[in-house]
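Shown here is one chain on its own, the form predicted on its own, set out as C-alpha cells.
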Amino acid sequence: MRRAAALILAAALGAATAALAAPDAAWTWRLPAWLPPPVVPADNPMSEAKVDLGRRLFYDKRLSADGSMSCASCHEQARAFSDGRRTPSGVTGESHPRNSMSLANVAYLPVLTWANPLLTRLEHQALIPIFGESPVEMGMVGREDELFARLASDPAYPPRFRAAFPETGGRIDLASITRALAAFQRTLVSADSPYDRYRYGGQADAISPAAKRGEALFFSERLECFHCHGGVHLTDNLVHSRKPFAEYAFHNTGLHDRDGKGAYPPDNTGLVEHTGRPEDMGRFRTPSLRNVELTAPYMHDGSIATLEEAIAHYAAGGRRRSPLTSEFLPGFMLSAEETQDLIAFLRALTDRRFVEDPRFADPWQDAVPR
C-alpha cells in the first residue's frame, strides 16, 4: 500500500504536467435528459481516442504480473462490473477483505471504495489494485517498467497512446495509463432500467404493478430504504456536474459486533481505519442499487448472497445489532407479498442494455491471445 500512496502521488504529479494540454477530440455525453453529466477533471479531459485506450488497457491481462488478471476479472460487464464472488483473489491467490464493487455511474461518486474517504479520484484508484500490496492484486509493484515494456511492444499500443496523449508525444507512462482507465470508467452510465423509463421517462407500463408497490414500499418511511439508497442512483453518494457540493456517506448496517461495543473484524473496519474515531467503526460507503440484481453478493464483504436475505437482514434491524448500528436500521415487519413487491422493485433498476452495450465490451474478443 505504502508503494501505490508513492505511485500515487507520480501519477498526480504527471497529470497536473499534462493539465495544460486541450483533448485531441470533443466528448459528447450520450445521457438521458435528465441525467446531469459527470465531473471530469480539468488536467483529464474526455476524449474518443482516450476512451478507447483506457477501455483496451481495462480488459488487457498484461497489467497483471503473470498475465491471468486484468481490471475486467473482478468487474464483468455482465454483472454491472462487479464479479459474482463473495471476495475477490489476486495473482498470488491472496484474498481481498472486501467484495468488488460495481462500477456502473463511478463517475458519480465522490469516494470510490468501501471505506477509504480519501480516494476520490479514478487516475488515483486505478493505481491501487495495480500494484496494491496488501492485498495484492495484480501484483505489479515494482515492475513498472516491465508493465511499460509490455505494451510498448504491441502494435496496437503506441499509436493509441499517441492518439490520446498527443502532449507528451503518446508517452506510455503512470499518469497515461491511468489517465486512460478513468477516461473510459467514466463512460459506464446505467441509466436506462425500466424503472428510469418509468420514473424519469414518463413509460407508465414501463415496470409492472408489483414493482410499483414496491417502489412505494421502498420510498416509505416505514422500510426507511430510501435514507440511505435515494437520490438518482439510489445511494447517498453523489457528485455532478450540476451539484454545487459533493454528498457522501458511511453506514454501520449491523453486520457484526464482536465485543458488545460494535467491533467488526480487525481486516474489516470500516471508515474508522482511515479517521481513527470509534464511532466510524462498522460504517462503509452506501453502494448504488442500480443494476443490484446483477451484482450480488452483497454488502462489504459479500456475506448476504441474496436480495431476499438482504432484504430480511434490514427487517430485522441487522445481524449484530451494536450502540454503532445506523438508526435508519429499525427494523420493519414484512408479508411475503410485500417482500416480492420489493424485490420486484428492485429487478426494475436492471438496465439490460448497460451490461450488454458493445461500447463497454472486451475489445480484445476477437484478437490473438495475449
The other form holds:
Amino acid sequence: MRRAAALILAAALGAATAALAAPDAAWTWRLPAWLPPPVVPADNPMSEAKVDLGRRLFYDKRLSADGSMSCASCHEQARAFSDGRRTPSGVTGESHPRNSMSLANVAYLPVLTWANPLLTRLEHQALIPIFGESPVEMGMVGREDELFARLASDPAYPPRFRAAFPETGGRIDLASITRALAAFQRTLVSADSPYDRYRYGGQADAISPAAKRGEALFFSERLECFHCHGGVHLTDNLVHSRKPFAEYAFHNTGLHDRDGKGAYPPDNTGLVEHTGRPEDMGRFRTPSLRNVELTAPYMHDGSIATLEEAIAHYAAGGRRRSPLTSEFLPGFMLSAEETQDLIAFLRALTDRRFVEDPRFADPWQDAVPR
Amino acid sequence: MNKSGIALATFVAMALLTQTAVAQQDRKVSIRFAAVIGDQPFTCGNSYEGIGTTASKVTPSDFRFYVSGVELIDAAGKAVPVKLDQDERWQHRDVALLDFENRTGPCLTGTQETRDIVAGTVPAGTYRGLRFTLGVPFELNHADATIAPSPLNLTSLFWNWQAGYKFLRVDLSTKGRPQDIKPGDMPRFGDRAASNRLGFAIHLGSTMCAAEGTNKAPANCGNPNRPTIEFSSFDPEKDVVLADLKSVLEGVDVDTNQAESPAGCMSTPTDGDCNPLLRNFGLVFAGQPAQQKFFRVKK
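Please move on to the form predicted together with the partner chain, as the form predicted on its own is already shown.
In what comes next, the whole complex appears, and the chain from above leads the way.
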C-alpha cells in the first residue's frame, strides 16, 4: 500500500509542471544524523518510483545476453554486494581481471571502480557490465533494442518506467535504465555497524574490548592503516553533500613487481592505463573497509584470501615491494594477540542490518517466474 | 501599408531572395566509401586469405567506423567543410558513421542497416581533393553516452571504459585465433581460456584520457588516435574511398595475441599487437613513424 501511494505521488508530481516535477522533493534519505546525504546528480534526482524500478533491474537476469546473470550475480547483498570470488566471469566464461567491489556506500565515492578515474557516475558505469566487451560481462553489446523489448514485454515494467520517468512518458531506453540502476545503488548505504554505534552513536559497549584495542592499532602511526582507510567510510575516497571538495586517491600496495621497476601484470596495471604516468603503475583506488569481513577475497585481483593474510601482507610492507610501493607501507611487527584485536576491529565494521535490509533484497522472489 | 512598411517588406523580400540565391549556390555531395579486403568487397560471413605476416585466413564479423571533419579541397587548395545532412540516423553534427556490416552470419553485434556515403552540402565550386578525420571529435567523444543521439548511441560502438567511442570496429576470426564466443553461450564460470576464443579485434579509439589524473571529465587524451587522411586527388562525383583491411594488416600477425593483453589491438599503448597496426592507420606508435595504409582512392 505504501508503495502504491508512492507511485501515485510520483505520477502526480510528474503530471505537474516541469518546475514542480522535482521528484527529489519526495525523497527522504533515511540516514543516521551524523552521516551527510550523498551527492545526487542534478539530472537524475531520487524518487521512490525510480529506486523501486532500479532495484527490479538490478536483480533482473534479462539484462544479460543469455539470461544467466543480473547485477546481483556479482554483487550479492549477503556479501555486502560483492561476490566472494577471486575474480568473476561473464556470460561467455571470460574471466574479469578485477575482483567484484562491494557496492556499500557507492554513492559516496567520487571515483567508482578500481583504477578508472574517468568513471565518476553510476549512470555511466552501468554501461560497462551490461555492454562491455573487454572483458564480456553481461554480454548485451549490440542488443540494446532486444533489451528494451524484453523489459517492455513484462507487464511489471512499463508502469514502473512511467512512474519513474514521467517526463519522457516512461520511455525504456539507455538513459532510463542506467538512471534507475544508479538511483537504487545510491540507496545502498551501510552505516549501522557496531563500530558506528560505538563511534558515532554513543554506545560505549557496542564493540568488544578487543575491537577497541584493534581500533587503536588501526589508527596508529605504527600500522598506518588509517592513512588510506580513513574517514567516515574508511577510505580516502569520499564526497558528500556537505563536502564540496571530492577526495580520491590511488595507491600501490606492493602486490607485484615483474621487472624490478614495479611492473604489474599488463592486464591489470592500474591507474597508469588512463594517465600514462609511469608513477601510476600499480595504483588502485582504496576500497572502503566497511563490511570487510564479508567481502573476501581482497585486493583488485582478489589475490589475498583472508583478513589474516591481508594483515600479514601489510605487516611485510607488501608482497613484492618495488620503488613504486606506497610510502604508507612501512611494514610492522604485530603479535598474534594484536592481530586478533585488529581483526576484531575489522569485524566490528560488519553491518548486519545492511546485508539483511529487505529494501535492498531481490524484489522478484515472490513475483513472476524468471 | 505605410512607407516604412513597404521598406520592411522590400527588405524581407530581398533577404529571402538572397537566401534563395545562396541556397542555389550550395551543392549536394555524397562522398562514397567502400570496405574491401585487398581487391574483394567485404561481406559478413566471407573469408579472406593472405592476411598479415602469417598469410592468415580471416573472417571479419564487423566493419564500421566514424569519420568527422570532412572537407573537400578546391582548385585553389583551400579546404572547405562539408556541411553534413542532419538525418538523425547516420550523421550528427560533423560526425558520420560508415557501416558495412548487416548483422548477418557472424556479424552478431551490428545492425541490419548499412551505410556507405557521407552526405552533405558544400558551396558550389570545383573540388579536386578530400580530407577527413577517422574518429569522433573530442567534445562528442566524451559526452554522456546514455543520452547521445544516433549514430552515437550504438552500444557496440561504446567504449565506456575509455569514456568514449570505438572510432573503428573490425572484429576478426582468424586461423590462429578462431572466434567462437557468441552471445547466449552458457556461462562456464572460471574458464580463464575463454578470452583466447575472442578472435582478433581491431578497436581504434582514444586512450589515456585522464592525462591530468583527476576525477574530472577528460580535458585531453594522451593518445587521441584520430588520424587525419588527405587525398590531393579526389573527384567527389566519381571517386570512391576504399577502406582496405588487407593493407592495414600488412606486417601484423593476426594469429597470435600478446600474452595478458586484450584480444587483438584495442589501442592499448603497451600492446605489441598494435604495432604496426596503429601505424598503418597513420598513427605514431611506440615512437615509430606512421604510414597511413587503410584508405585509398579508387578512380
